[in-house]
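Shown here is one chain on its own, the form predicted alone, set out as structure tokens.
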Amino acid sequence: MKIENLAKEHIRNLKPCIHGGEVWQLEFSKKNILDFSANVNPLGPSPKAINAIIESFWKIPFYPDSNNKSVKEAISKSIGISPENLIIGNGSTEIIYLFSEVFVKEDERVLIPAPTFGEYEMAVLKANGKIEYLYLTHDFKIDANEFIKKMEDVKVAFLCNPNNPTGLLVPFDDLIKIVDKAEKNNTLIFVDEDFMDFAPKEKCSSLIREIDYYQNLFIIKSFTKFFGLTGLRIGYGIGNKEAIEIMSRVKIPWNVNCLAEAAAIATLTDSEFSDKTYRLIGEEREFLMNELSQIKGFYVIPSDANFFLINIKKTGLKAKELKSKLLKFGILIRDCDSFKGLDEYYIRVAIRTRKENEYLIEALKKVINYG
């Protein structure tokens, strides 16, 4: 018996999605690695979140609340959306798969920009949907008119805002134009706002306030990136009540553990920590953009998020080579050749603290200048 032949044909053809944050695959001490490959808060979790975890150890013998009532109420209070418009996931990635499982039927066409986060593609392929790609412009932006043209006869369209790995926001007017046209065409728009909290407030193009106006709009947010609860896995989706209700029927029970729930609730009350994170990223984004742009052979894409996409072709190095050389300095970066639409000359680096960013720049200069 060959077990593989018993699996669904479209499942047999799936290949794992590649991500940053691969510290567990490294052969040396994880504690000594500076991880610039994962786009998460360099400060880690809020102190209030850590205390909430410790104070919630007594909950471990009990099943968590499968309806996530307390978490929904906390998020509702924080963002001004009714709990009935929320669904909680084991990280926002679980919700990507849940959404595709519920709404993408076999052979239905789905529109995905390229390059972007790879799990949209994986979720659609797992649901046995068909993918249409819209490649970004030469400066890595979404052409709203081209996006709308591509939406014809498409069931779902995915957008990451700010986009990963480019770090660029889609302007609010372009988003409304897309969502409005999609609603007329009965197309669902899935918007990933995991990195929105890092974006400059004057450029923020979140669609959360539009959720009651568009029945076809669904948004995800995460506690992974801005709030630093990366290893606990908790995120949420925002949609109209009908979409939330039907997705809740399919969601596995007890999908979010009690410690993750406690940490998420606590971190939403820590405005001091959020303000500190926002200021840090703003200052270091400007610092890193300036420093990285001065490295010979680097072309840095301006970013609205907490990371930079960089073309290194003129250095004479490929991304894998640069990644390998930086590991000797204890630095891990993201090699981006696994992103559709990018080649072997793109890397991505996250924004960390000033001391860590200075060390990155020092190491890069040594590698680029001296090999």
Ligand SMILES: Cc1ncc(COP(=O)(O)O)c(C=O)c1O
Contents of the next structure:
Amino acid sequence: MKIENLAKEHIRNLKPCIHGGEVWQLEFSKKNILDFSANVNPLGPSPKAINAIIESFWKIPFYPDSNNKSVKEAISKSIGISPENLIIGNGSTEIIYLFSEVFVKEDERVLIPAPTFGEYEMAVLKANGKIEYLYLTHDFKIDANEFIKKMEDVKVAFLCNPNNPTGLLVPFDDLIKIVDKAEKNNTLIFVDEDFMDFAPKEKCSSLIREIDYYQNLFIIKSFTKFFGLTGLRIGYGIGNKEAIEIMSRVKIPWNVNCLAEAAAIATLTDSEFSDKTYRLIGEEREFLMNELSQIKGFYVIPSDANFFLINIKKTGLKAKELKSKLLKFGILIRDCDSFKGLDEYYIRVAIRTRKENEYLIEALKKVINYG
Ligand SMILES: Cc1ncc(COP(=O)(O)O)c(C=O)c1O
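Now show me the form predicted together with the named molecule, since the one above was the form predicted alone.
Shown next: the complete complex, the earlier chain at its head.
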């Protein structure tokens, strides 16, 4: 008996997506590695979140609230969206899969830009949908007119804003043009705003305020990145009430644990921590942009997020080679050749604290200048 033959046909060919943050696969102990490959808050979680976790240990023998009432109320208060427009997931990744499972029917076409976060593709393939790719322009922008042209006859279009791995925002007017046109064609627009809280406030192009105006708009946000609750796994979707209702019907019960919920609620009240994070990333983005741009052979794409995409071709090194050389310094970076639309000469580095960023620059200079 060949067990694989018993699996669904379209599932058999799927391969897991590659990500940064592979610290558990390394020989180093986690404590000795500086992880620039995962784009998360370098300060870790808020102290209020840690306290809330400790104070919630008593909840462990109980099932968590499968409707996530208290965390929905906390998010609602924080972002000004009604709890009926929210669905909570085991990380925003769960919401990507749930959305695709609910809305992508067999052989329906879905539009995905390239390069972008790999799980949209996986979720659509798992739902047995068909993918159309729209490659970004030479300077890694979305051409809104091209996007709209390609959007004809697609059921769902994904957009990541700011985009992973480029760090670039899609301008608000372009987004509205896309969502507006999509609504007329019955196309759903899925916008991933997981990195939006890091973007400069004056450039922010979040569509959260538009959720009541466009029935076809769905947005995800995460507690993984800005709030540093990475290992706890909690994120959410924001959408039209009908979309939320039907997704809630098929969501896995008790998908979010009680400690993740408590931490998420607490971190939303810690404005001091949020302000500190926003300020740190803003300052370090400027510092790192300047320092990285001075490294011989580096072409750094200016970023609105908490990471940089860098073309290293002129250094004469491939991303994999640079990654393994940096590991000798205890530094882990993301080699980007698994992203559709990028070749073997791109790396991505997260923005961390000043001391850590300086250590990265020092190591890069040693590797690039002296081999
Ligand atoms: C753009 C983007 N969306 C979603 C996710 C998934 O985040 P979460 O931890 O909330 O599942 C990631 C993780 O790397 C990401 O980069």
